[in-house]
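Let's start with one chain on its own, the form predicted alone, as structure tokens.
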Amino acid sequence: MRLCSCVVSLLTLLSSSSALAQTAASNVILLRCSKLLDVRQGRYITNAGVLIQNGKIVSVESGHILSPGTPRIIDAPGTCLPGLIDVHVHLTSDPEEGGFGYAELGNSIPREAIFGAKNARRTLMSGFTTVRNVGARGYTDVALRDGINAGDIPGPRMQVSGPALTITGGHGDDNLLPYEYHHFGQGVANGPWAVREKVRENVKFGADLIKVLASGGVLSKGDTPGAPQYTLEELKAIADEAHKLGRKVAAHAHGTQSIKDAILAGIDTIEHSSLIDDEGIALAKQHHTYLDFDIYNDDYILAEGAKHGMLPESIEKEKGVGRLQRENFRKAFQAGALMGFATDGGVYPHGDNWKQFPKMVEWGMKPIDAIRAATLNGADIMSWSDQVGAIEKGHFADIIAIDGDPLADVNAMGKVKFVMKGGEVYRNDFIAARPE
């Protein structure tokens, strides 16, 4: 009996070891790409093999190297790139579902959370595996991020801000409602100590970064895009408090003075940057501040905005800043300013983020510059350069494949056929395209 017990114990141990080995092996994937874009070097690796284990990249080789014992091989016959990064989206906003003007008043916070779940999936399937959500009511973006991280719903990796900070009556306050409602936006705070308190509140409820509305805006009632909102003193207080708490700050700033004030205050990224002047560009370079220009959505606002509820005054405001923003984008790029890929997704339908690539090329960039803005630069903005933005050892296996050569025709960025995030395949149209 004693011998039998030993044999049983040994068999049990061997069985357990075998099961563990199989589990470890099942987490190994070899992704074979017809060609892979090394975004750092700006060149292709042909017949590339990406070895992935436990959701992270182990190695990248040329020649479709077969790894002995690799249980799963995935072929991507298109062009592989790192998963894309958009550093300015609003996933809980939806332009096709009453997202603007008075129609927006009919959207409850729970309804916006549902928008977020739908739009997160759309965004991921279009090849954007990482985003920064800059502004959402009721911390719906916090809940969305947490749901994605828990595996409840598919979506990109997220950094989120919660409600954006704004002044009373400014862009971001609820100016559509009359006085008798006595209603103010969730992010309203005035004065250096009040804004510090609001920063602390956002962090308490889960914000990864702080969004501040430094100037007026386009899609709001009663303000002008170029008008300063927060003072330099208030902006300094916001940046100081956020940085003490380990958070970066993104400043919505169309206006010339607000852009310069935000840079001088130590804010990390300038969103929109529409009316930046030469001095502002020079300051951004001096302070290593990223400029984020959303130069695609001018097309959508002018063509589709009115039918989706944008106020007539908003359309007129866009006419006043849209062309100038694109011209200043070109000036900032030619001057060598740091630039991210920031689309303001939610002003236009989610999933169309790629449409900014051809606009960036039209207004001065080469395709590789635009792609780097949406990979390496986005990762730097989010302080995730060791995790995303490149297909390199140690990074998450966030990899997409497209049909075409984006360096020859940047419109190929809209032809996403394959999406992997963290080693998990969410889309693979190459399989569907194979003949029976």
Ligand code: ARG
Given for the second form:
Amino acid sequence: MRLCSCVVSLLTLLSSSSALAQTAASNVILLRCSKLLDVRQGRYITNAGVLIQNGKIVSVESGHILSPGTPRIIDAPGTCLPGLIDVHVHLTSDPEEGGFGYAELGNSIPREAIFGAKNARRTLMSGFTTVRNVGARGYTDVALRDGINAGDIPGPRMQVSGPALTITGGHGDDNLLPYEYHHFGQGVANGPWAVREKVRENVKFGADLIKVLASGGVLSKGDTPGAPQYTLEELKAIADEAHKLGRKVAAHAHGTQSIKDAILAGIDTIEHSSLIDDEGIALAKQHHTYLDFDIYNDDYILAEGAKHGMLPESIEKEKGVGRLQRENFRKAFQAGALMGFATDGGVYPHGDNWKQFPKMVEWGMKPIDAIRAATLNGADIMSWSDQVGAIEKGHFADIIAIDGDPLADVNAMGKVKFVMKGGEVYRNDFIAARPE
Ligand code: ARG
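Compare with the form predicted alone: the form predicted in complex with arginine (ARG):
The next block holds the full complex; its first chain is the one shown before.
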């Protein structure tokens, strides 16, 4: 397909914006896409031109060509999409670096910060320009976010939670070591006032949101994914305190009761959502609570987990939730629940986030629904709808291009060729592919 079927001069284009006319051409980029997916309408714009100024989108038009002397032109002869959003990652955890279980105990907090730098880059290069990091030790996530924002290292835009709140002996309490080591997880807090204090502490040290472990989990020792951990009273205190401080709350909840408790407590997103029942789905809809299902994980955990140190107990627990989670994902989607794209990256290797797209399609979504979860819905979850998640005027120029037609074959989401974040190009395989 050839670019630029109709001819509009740069002058026409520029004069349509008085702000632009005053701007140095170097701040102005025209990105030309063979096709551009309008995620809101669910249709393609062919031969699209995206005009970008100072890192933000000024206009999106179809069929533009520019005459010589124009701003910088970048050609993306593929399908352009908004930069993708994953609302559940752990960039400072790495299955291939010490992995899980007892093997992971050898990783220091500074070492985890370095994993974060590596994985932030990988995540960005794979097309995810925004992530929500929901759980990290030692505020490595805060440092990572700040380092990326300062331009020290490449990475996605981040919202971070700091250490996840957990009950003593809960999913986040590092239960591997025996008593005489006197070791407790950093997010341990019990009781309504103690959890409020922990929320305040996380906010003090830079958290954008609060993560709470409402039920047991898979990758922890001695607990049960289906069993509640925090009480409704504690969850209410967490939600109230966080909201008072202007922070949203994400609750890890596999269990049927914990999911309902978290929704009733006013928590904003339910992570994993594995054992949700019809009543839970109805409650989520009623309260406009997002349900996040990390349905790619099961494949990786069962195939690779043991090799990377996951406890035999964890593999057994996974067998108890994996399939049910996928069935409940389909139910929740068919019932019309709000859903995000949340993968738990860090359980599987970072950069493979896209592998959840085909899973979401396999379990009932159309490709456009899965793409909307990873764009419009992700932005809504992060309260950034006016900034990311769509290629629209006023948004950051966070734009990727892939090879192929993702609406026809969602596996195209894994064929990322081009990544721009805030108007800056981080990856352009189209140029590399061109003979010199
Ligand atoms: N971090 C989660 C936990 O340990 C991973 C759950 C993965 N399993 C799944 N089916 N999504 O509980």
